[in-house]
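Below, in structure tokens: the form predicted on its own, a single chain.
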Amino acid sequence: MKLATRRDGSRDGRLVIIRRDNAVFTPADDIAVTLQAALDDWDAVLPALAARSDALNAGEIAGKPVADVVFDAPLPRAYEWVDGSAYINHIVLVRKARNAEPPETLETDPLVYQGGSGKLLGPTDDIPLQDPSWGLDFEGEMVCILGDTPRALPAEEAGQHIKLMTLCNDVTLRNLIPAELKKNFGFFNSKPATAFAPFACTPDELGDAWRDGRVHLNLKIWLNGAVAGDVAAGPEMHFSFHDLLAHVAKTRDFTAGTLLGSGTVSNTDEAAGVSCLAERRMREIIQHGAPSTRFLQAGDHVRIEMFGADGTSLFGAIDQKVVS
């Protein structure tokens, strides 16, 4: 089942169901007005949502063209946005870029930070560039959307609390990070609003690609029409979503509608490309002594998408331009 939020001028939009081929949608706001409302009462509304999704996919409901509406992030605002860093290659490269050592617990204890979630960007919203010297970067990631999740959850029980999957562009201001981290109090100004893909899928939509708490498909990123990365999301995800969820739930409960990110998808094979510019710049420094890739500037265009085995775009595209 694919769900989305149609913009209608209200703060949280209206819940719709997307046909598997992404061509048409049907309203679902009579079942649950918003996606958050659906997540709040997931077990009760899931049968009705699934039945309507099945009818839409079977052609029993005609649906309305997706091209005729504007979609917001699946959750235009969320209770919490917790982002991990599950790909060790990414951690090593970006730490080198700012002359910092990886933590000693790199392979045993996940890195996470808590981002802003009160205002999230839709899939086609512009990326604002306030100051080019701040080093604007994109980051392609996987995201799961949680149902109510209890404290002290073991990893082997985490899967049942992952209700939906989607993608994000975790926009980062690279040149603001070092000064913030020197204060030993984490990211803040360096992490502006994150953008999300238009569609959120139940894990069963991913078929065999969803296993061991990982999505075994490639994430594809384009910068100004050229492929920047075609990166495998599964094999090098050192900490699975199950591991990440168990880690963040160690001392707290999470409410339905919490977003949990994988961190930047990253492969050691340079031929796969990158999911962020910081990795490309670090590789240039290692090979040539200095970076030649610039950070994002006004007019740049970023697209992030993931395709299933049949070539269908699973979550729709994040398709953004950078504006001053």
Contents of the next structure:
Number of protein chains: 2
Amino acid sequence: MKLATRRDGSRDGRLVIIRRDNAVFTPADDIAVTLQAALDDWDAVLPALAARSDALNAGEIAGKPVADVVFDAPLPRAYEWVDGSAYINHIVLVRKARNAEPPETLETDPLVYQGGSGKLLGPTDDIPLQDPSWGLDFEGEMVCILGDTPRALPAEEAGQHIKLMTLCNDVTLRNLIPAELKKNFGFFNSKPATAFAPFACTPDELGDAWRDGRVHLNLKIWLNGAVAGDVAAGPEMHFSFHDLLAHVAKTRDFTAGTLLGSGTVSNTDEAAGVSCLAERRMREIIQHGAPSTRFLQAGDHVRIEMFGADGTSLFGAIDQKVVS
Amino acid sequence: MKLATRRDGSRDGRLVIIRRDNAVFTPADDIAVTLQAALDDWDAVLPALAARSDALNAGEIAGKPVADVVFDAPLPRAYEWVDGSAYINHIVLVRKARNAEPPETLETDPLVYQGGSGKLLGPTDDIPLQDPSWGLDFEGEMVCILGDTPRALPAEEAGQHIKLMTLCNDVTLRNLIPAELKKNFGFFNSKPATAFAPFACTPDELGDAWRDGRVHLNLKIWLNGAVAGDVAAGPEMHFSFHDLLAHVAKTRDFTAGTLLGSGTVSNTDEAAGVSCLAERRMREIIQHGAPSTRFLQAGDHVRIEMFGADGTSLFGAIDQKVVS
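Got the form predicted on its own; could you also share the form predicted together with another copy of the chain?
Next comes the full complex, and the chain you just saw is listed first.
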């Protein structure tokens, strides 16, 4: 089942169901007005949503063209946005870029930060460029949307709380990070609003690609039309979503609709490319002594998408322009 | 105007208005079902809420006893919980306690962290003690509840976005902090669910005590019935709420219902006592070489309250028991 939020001028939009081929949608706001409302009452509304999704996919409901509407983030405002950093190659490269050591517990204790969740960007919303000197960058990531999750749960029990999957662009202001981290309270100004893919899929839509709490497919990233990365999201995800969820739930419960991110998808094989510019710049520094890739400027265009085994775009595209 | 959320088994409770003397309340869920709904549409609902509040305070509405109902946090789940650390004395003492230097930019660049906001504790909810070795502590703070706030706003324009004020107990697991900060991504496991006072007041309820973006009243804290602190919240708040809001809004918009905290209220004068145990322990270390105050244990009881010039409890009491 693929769910999405049609933008209608309200704060939370309207829940719709997307046909598997992404061509048409059908409203579902009579079952649950918003995606948050559906997640609040997931077990009760799931049968009705699934039945309508099946009817749409079987052609029993004609649906309306997806091209005719604008999608918001699946959750235009969410109660929490918790972002891990599960790809160790990204941590190692980015810390090298700012002359910082990776933490001693790199392989045993997941890195996570709490992000802002009150204002999330839709898939085609502009990325605001406030000050080019701040070093605007994108970060392509996998994201889980959680149901109600109790604290102190073991990783073995985490999977059942993952209700939906999607993608995000965790926009980052690289040059604001060093001063911010020096203060020791984590990221804040350096993490402006995050953008999300239009469609959120139940994990079964991923078939065999969803296993061990990882998505075994490639994340594709384009910058100004050229492929920047075609990066395997599965094998190098050191901490699975199950591990991340068990870690973050150590001392807290999470409410339905909490967003949990993987961190920047990253491969050690340079041929895979990158899901963020910071990694490419770091590779350039290592090879040539200095970065030749610049950060994002006004007019730049970022696209992030993931395709299933049959070539269908699973979550639709994050497709954003940078605007001053 | 004093607003509150009556717990009714739903996720967001029901909006009520509290009489100024805290004795009775009247429902307001016909004007806006929840406090979040009121904040979403603040300018439109404010006149009706204010008129009913006036009628309640004038005795035209009898109201029902406050003692008969249970209050939740004003926002049982909020879209963001952003917590500053505006009292420099607290930063200096707590960093000494963990042998860390205060940041070089202590007096010019506010410290803030993004807290978890999906599951907030009501004023009389138990504080869970999962593991006594984690060093359970309380932190008494002032909190603003924001309306929609645009990014890049100057401090001079911040005040208009502060719609309500309340108190919180920012529960902290002291012994989880050092390892967590060493990873450089900020607090996460060390900050379990935060508890809030029952009543949220419009700033005008504070009269002259609300000025310069600071609350010029004392925060009172009791531990097991004994006064632990009677701490002035105004003069030593180095960064005002206006400063904090301008800082956090540098790169992001905030949605209505965002919670912005002051950090632990702290005075350099030792006679004022403390709003958290970490400060008392640090003073003991400085004076006697070792702390004699233990962290919270099962059965301990924490009360946090603030009184107006006429002796009325402004926000009601945070009144929590520690339970294994």
